[in-house]
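Quick heads-up: it's one chain on its own, the form predicted on its own, in structure tokens.
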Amino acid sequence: MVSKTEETQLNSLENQVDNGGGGAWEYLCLVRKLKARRSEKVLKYGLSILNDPKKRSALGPEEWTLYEQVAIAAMDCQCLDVAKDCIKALQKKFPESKRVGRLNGMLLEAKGSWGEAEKAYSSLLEDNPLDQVIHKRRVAMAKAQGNISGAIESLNKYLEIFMADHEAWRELAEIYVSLQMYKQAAFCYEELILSQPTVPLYHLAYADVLYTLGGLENLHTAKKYYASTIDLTGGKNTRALFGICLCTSAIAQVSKGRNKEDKESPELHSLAATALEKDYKQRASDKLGLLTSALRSLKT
């Protein structure tokens, strides 16, 4: 993930290049380093270097890195002829390269030749079954075709091999949520929390899923994870504060007629409500009335 400082640096360099101040190569290197998606700019400034023999030769071995970067940007912009020319140049230089083979597969994807792309990727995986990029391309290809079940299957197979890939677990969880498969999504978020226990986003997403599933046990657990989100964010997560209030109200409804031990103490609800009111007073005072009304309706 790009930090605010890095994004500011990238935008500043982009403005400099846009205004004719030079630094195109430095800009392209930074885009690549940050893994930012600025395809139109990369295509424009990358081609300006590649089409100038003097500038291109000055790059040395980095020339081929730029060909690859421009090829990917060209596919993103649907400039497939440019992408094809860049890949041809790379193939000529590296005729046996698997990396160039991946680019060929991506070009087939961009053309919509899904069957041919799948054959190309399968062939590359036979040579190297642990190629993460190709596994991820197959997931992306399934999603691009609207084959969500295929994407789930590919992601599950991928995670059997690369269990520590947090982004893959998160992507799988989001797919499950979109399909209302909340139990499966909960499992994914549990894996993420186990591997990265200090990331508040995962605690919050897990709490949301458990709250959606409902049931007394899930609601109690959801409340705990909303509370941990608040703790990890220094009390500044508005969604988690609302989650505490919603869980407390839902638990009270489910616990009606049960033993006193099953009922919730209103203390945490009151603290969350107070924090929300303070936050709204500072940042959205015109909506304070709506908040007060909503919180009153949740009071047990």
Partner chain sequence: MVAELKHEISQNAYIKLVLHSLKHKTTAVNGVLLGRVNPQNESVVEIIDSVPLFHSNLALLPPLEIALIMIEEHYGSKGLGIVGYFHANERFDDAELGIVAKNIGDHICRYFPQAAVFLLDNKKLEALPKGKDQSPVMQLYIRDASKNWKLAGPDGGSRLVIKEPAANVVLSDYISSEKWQDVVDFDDHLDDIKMDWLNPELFK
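With the form predicted on its own in hand, show me what the form predicted together with the partner chain looks like.
Just the single chain follows, nothing else.
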């Protein structure tokens, strides 16, 4: 998961390299650190280093990390020959390596040889039953073959053991959302918020899911989590600000005819609306008119 500042940093470095300003190695290291998926660029710039003997030897032992990074990027871009060559080089250097064995498994995946990949992973797991990467590869394989229920089952089993794997919880939540299983998605976000209460992304996603589920109670809770997102992001999150307005409007609709009084709502709603208008005026003034009409239609 990449934060906005990290993404900006990555993008500007990428631009620099794209425009001939150098910094390819720094870029590749940053991609690796952030676990970003920029396979075409990684392939291009990684290969340019690997294919240049001087640049390659200048890396020292990091050369092998680069081979691995490029192998994976190549597989993502379906350049299987490049991947094979990289893996061969790694195999030569580290003949008994389980890590290289994993790459071979991934290569079988990339070829679509699911049965063989599964065999390779099973045998690797025999010696290393707690290899998280391989467990997750199996989830990925199920997903790639369209076996979403299998992916969900495997991912749930994985999380029973590795419950601190936040990315896995997020992946599960997103799969649930894609199947419109919002209650289950909500559970995942609850786990994430419990273990990492100061990450605004989880508050926002949870609020979005609750709003989608609907019902008065969920709408009230969603509003709270949009509010906490705004809190955690210093008021800068456009989605959360819109969320407040949507919630207030929806709550009013659902409460029509009931005697419920939501005293806090008009303030929060107008604060959010004002914040949005101010931001649009400053940074997207051509859309200000649209925003104002949208907010008007949400004002009950």
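Positions refer to the first chain, counted from 1. Take the two forms, superpose them, and find the largest set of C-alpha atoms that agree within 1.5 Å; that set is the rigid core. Worth saying up front: this structure is predicted, and the values here are computed from it rather than measured.
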ask   = After superposition on the rigid core, does the Cα atom of residue 218 shift by at least 2 Å between these two forms?
value = no
inquiry  = Taking 2 Å as the cut-off, check whether the CA of residue 162 shifts that much or more between these two forms after a rigid core fit.
reply    = no
inquiry  = Can you work out the angle, in degrees, by which the smaller rigid part turns relative to the larger one between these two forms?
reply    = 16
query = Can you give the C-alpha shift of residue 17 between these two forms in Å, rounded to one decimal, after superposing the rigid core?
reply = 8.9
